[in-house]
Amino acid sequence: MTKSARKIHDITEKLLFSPLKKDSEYILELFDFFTSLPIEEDHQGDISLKNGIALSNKNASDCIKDYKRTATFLRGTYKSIMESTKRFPNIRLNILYAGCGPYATLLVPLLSFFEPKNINITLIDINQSSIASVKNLISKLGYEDYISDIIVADATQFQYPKNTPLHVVVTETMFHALTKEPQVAITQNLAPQLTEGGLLIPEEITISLGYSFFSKEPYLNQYDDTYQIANSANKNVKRETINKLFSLNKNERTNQKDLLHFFESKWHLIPENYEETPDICIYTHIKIFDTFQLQDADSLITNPYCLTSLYNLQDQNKFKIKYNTQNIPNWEITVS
């Protein structure tokens, strides 16, 4: 094991098997380790795709510091690989990491906990500088034996070799309420390519609709490279949940690639009294794997999202909402 591989192994070992209260400390160690290494200059920046925005090198690397997200994804991914070794015994697991960024953050720290003969990794990203950077990282760590391919590719279109079973897909290309980034389109493309019994990470993303006083909602914010809950005193803010809108997993909502709107709700009557809960909000819950989950405001990607104020609709009788994956994924509201 190289000196660099030993260092990242020791950080990750603490993260996986030590008390959760030190997550922020361990993730900052991981961030410092990655950012101490040379990185390719990024001439592309954020890249606009047909179904969302792929992040630049810098923006992708900054996501590491959203510590609960990174820590929970690493633990969930680790457990999913352990589970896959049971589901597919005596087989070298084929694992695809889509949108890996410059460090393949959710997979590379885990590699030293497995033998190269047991896992076979494909890394893809549409950003050429991210791919160049992750190739350098793999070389520095001495992890070449784990890697099948490192490819510049659009994960919304990528086709895994048809005669090779795909056991695990890892992809985290999300912004809050599934806006902006192409998580849905990537899932729609890759989840159907999993072999029978294969695992998708995250396992399930659930989107719900509710009424709240949005300015009182707790949300995660970044202050000087640290992440803190704003409005934490309002953790029990009054909220009226209307219903679950949809879940995104390997079995549901992966067969609508040609529809303009990925989701359209039923009509909802505008309530008569909404003084205490005047805002229409979208909530995100992420089940990464098994018990490893991100709840409201645990992460930037599970912050609540305000669609509009009910005061803007006071001359209307009802509304419905649509989630559109074309160009830049977004939510739209229609009134009647």
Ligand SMILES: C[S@@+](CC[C@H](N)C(=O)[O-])C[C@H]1O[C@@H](n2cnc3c(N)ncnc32)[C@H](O)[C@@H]1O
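Because the structure is predicted, anything quoted here is derived from the model rather than measured. Numbering follows the first chain given and starts at 1. Rigid core (definition): largest C-alpha set, two forms, superposition within 1.5 Å. First, how it differs from the form predicted in complex with this ligand.
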The other form holds:
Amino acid sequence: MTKSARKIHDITEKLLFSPLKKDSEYILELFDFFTSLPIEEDHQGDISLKNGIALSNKNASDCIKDYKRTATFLRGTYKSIMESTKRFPNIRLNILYAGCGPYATLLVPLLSFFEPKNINITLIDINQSSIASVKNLISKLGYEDYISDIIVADATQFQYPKNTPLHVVVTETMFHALTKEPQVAITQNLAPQLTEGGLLIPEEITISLGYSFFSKEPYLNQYDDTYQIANSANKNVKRETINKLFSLNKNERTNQKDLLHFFESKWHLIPENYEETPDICIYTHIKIFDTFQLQDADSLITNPYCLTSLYNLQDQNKFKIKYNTQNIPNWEITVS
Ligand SMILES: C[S@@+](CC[C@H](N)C(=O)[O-])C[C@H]1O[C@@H](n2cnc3c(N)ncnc32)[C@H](O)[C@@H]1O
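Please give the other form, namely the form predicted in complex with this ligand, since only the form predicted on its own has been shown so far.
In what comes next, the whole complex appears, and the chain from above leads the way.
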């Protein structure tokens, strides 16, 4: 093991197995480790694609600091690979990491816990400098034997080799309420390419709708390098009529009404009294794998999202909402 590989192994070992669960401390160590390595200059910045924005390598690398996200994804991904070794015994697992960013953060720290003869990794990202950076990282760590390909590619179009079973897909290309980034389009392309019994990470993203007083909702606040839960005293903030809208997983189809809209809700009657819960909010829950989950305000990607205030819908009877994955994924509201 190289000196760098030993360092990342030791940090990850604490993260996975230490009972102390000092996530913010360990994740900062991981971030310092990664950012001590040279990163390729990014001439592209954030890239606007057909189904969402691909973050620049700097913005993608900053995602590491969303510490509960990173720690929970690492634990869940580790567990999913362990589970896959049981489901597919005595074969080398093929794992695809789509949108790996400059450090392949959700997989590279785990590699030293497996043998290269047992796992075969493909890394893809649309950002050229992220791919150049991750290539340098793999070479610095001496991890070439784990890797079959590191490619610049659009994960919404990428085709895994047809005659090779794909056992695990890992992708975290999302923002709260599935806005802005192309998680849905990437999942739609890659999940059907999994072999039977293969695992999608995250396993399930559930989107729900409810009424609340948005400015009282707890949320994870990022200020420079610190992440703190704002409104944490309001843990039991009043919420009304929470309805699941849809789940994104490897099987479920949504009630897609047309090509543009991935999801369209039923009509919701506008409540008569909404002084205490005047905002239409969307909540994101992520089951990464098994018990490894992110709840509201655990991370920037599960923060509550305010669609609009019910006061803006005065004089209307009902509304429905649609989620669209074209250009910049977002939510639309229609009233009647
Ligand atoms: C939110 S960042 C996450 C980076 C890293 N996976 C992590 O979890 O820390 C999303 C990454 O996905 C990449 N990405 C976004 N859309 C993509 C697409 N259509 N094809 C390939 N990569 C994409 C971005 O360039 C960025 O590196």
